[in-house]
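One chain is shown next in structure tokens, namely the form predicted alone.
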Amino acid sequence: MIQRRVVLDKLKEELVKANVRLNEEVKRIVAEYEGPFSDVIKENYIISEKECLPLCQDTGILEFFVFLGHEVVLEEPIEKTLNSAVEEVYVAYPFRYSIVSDPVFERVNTHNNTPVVVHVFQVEGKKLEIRFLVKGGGSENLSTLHMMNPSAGASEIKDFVVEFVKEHGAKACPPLHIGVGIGGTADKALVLSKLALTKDFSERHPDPRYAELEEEILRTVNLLGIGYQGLGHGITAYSVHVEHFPTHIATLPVAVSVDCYLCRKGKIVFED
């Protein structure tokens, strides 16, 4: 049995971490950056990991991926486990609280960050892993769904993104970490397209052919010239990231999700 304990004292160091230490793939790229305002974006992750200070005002909503073995136990349902470790984080440190409670009628605010979004896939073994993102409003609002002709290829598919990209990019607080999602249903691919996110910089599809397209989605954005904050100095994206799944024969979904230049983002594991 993997004890609650475990995992919710994990997961808060974890949720802490994301929220006040810039991405170490962020911060290597971000340092050889100049240009406007380029002092004061270092500043701001220097400062915020010293004072234990959100990088960002907006400290998101939070997204979970969880890969749950067969064998795994549990001492309680890990949604549960998900939100007391976001309540206990967003409530003991000074991180904006950003969820309502009713998202058309009330809109109260929930007043601790909860309820969390979580994704569940049953997977073999003994294994726990959870993934999470911290997203905030700026990029989510950027995430879309395009349920193209089942006959278009790989440069439509590209073709989408990028236009996308070069339409919408400089408000979601670039370079982006790009997620594309094809296949399945319409929600499988807005959901594949988290999930990408969740991805290395450095990570590429175990297809080549889905690696490639990857890379050509990444060079041809780079060269759209949107640059740090939207200010058209340095790179637009740092990464493309690709997850597709079987579909219909007469459907061909694709969605795009982004995050903003921070990329908060978690992953622990534990073995039961």
Second form
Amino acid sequence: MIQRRVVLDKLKEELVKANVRLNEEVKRIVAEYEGPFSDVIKENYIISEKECLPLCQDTGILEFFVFLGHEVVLEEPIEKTLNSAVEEVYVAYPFRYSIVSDPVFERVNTHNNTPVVVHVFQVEGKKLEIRFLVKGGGSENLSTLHMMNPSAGASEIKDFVVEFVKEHGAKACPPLHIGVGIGGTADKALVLSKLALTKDFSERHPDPRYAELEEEILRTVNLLGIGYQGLGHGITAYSVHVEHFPTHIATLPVAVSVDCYLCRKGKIVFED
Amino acid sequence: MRIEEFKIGQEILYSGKLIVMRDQAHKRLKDMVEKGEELPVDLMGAVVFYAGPAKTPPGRPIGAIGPTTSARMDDYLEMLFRLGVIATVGKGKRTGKAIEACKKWKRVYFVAPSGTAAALAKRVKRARLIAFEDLGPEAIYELEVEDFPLLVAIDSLGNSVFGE
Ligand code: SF4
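Counterpart to the form predicted alone, namely the form predicted in complex with the partner chain:
Next comes the full complex, this chain leading.
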């Protein structure tokens, strides 16, 4: 059995880290940036880490992707543990509570930044892998889904993604990490596009055709010249990841999700 | 420096007061203006900062703070200018309506760096809650800032760094 306490403690540590410590891949790229506000951007991650202040005031909605081995035994439903971890961290640290109880009517703040969004995937084995994104409202508002014509090819998919970033990219605090989910059903494609955002920038799709699509989208997006903060200097995107799934003969769902320049995320693995 | 002298793309370090308010506070002010009620905040000569801070850690004037998307507040911009606001601060491109309002009233719009809330919080020397405490991070605050980095995004002639 994987103890609740073990998951909770490790997860809390990672949640704090994601909010106050800039991830190393991002740090290396941002350190090279010269342009408007570059001093403040570089100063920010030094201060946030030193003083345990969040990198951004929008400390996000938490989205979890759980890969649950079929032999794993837990003390309680994983969703419960994830909610407890977020509540404990967000109450104890100077983060922002950004969740409202009802999307349409009350919109009353829940004052603990829960509930979280959880996707569970059953996999074989004894491992429990948890990935998460700290998703700011600005980047989440850039999610989109397009049910494309099934005869559309890679170049039409690329055009759709690039057009979308061109129109809206500046709003989500670029440089962006771009996740593209292709296939499955409408909802599946969206989840895949989010899952793509949990990858490291350096990872490439194992299928060379998809790897090429990722690189092609990235290259074209970076010709848009949106730049840091949308002010036209530096790169527009860090990386593009594609996730795909078989689909119906009559459909081709394509979803795009983006993460803002902070790319706050985490990945933890436990073994039963 | 006079408002009319600012040109798009220009970076400045601002020291002085900022009035922090965002979506809900704008909505409430509008209701009060329409009903002819007395406003809980004096906006004459004010610089309005579209933001909502994180929680304040002990021993600090304010928590992490940074700009939110200005375009959401575009419908309220004329009202702010009528109440005496001389400039607004936020993030991102604004609609044509906001550009027109800046031109007509000879006002400017600055962007502040987003996603740099820890560094910006360090430049806030004092903070005071002014109104709508029940709104939490959406309440109205008055900040005193020092060397706060801003970039002119719409100038008083209606030029925009983000284009049309
Ligand atoms: S999109 Fe911008 S404002 Fe929103 S969380 Fe990311 S850096 Fe912060």
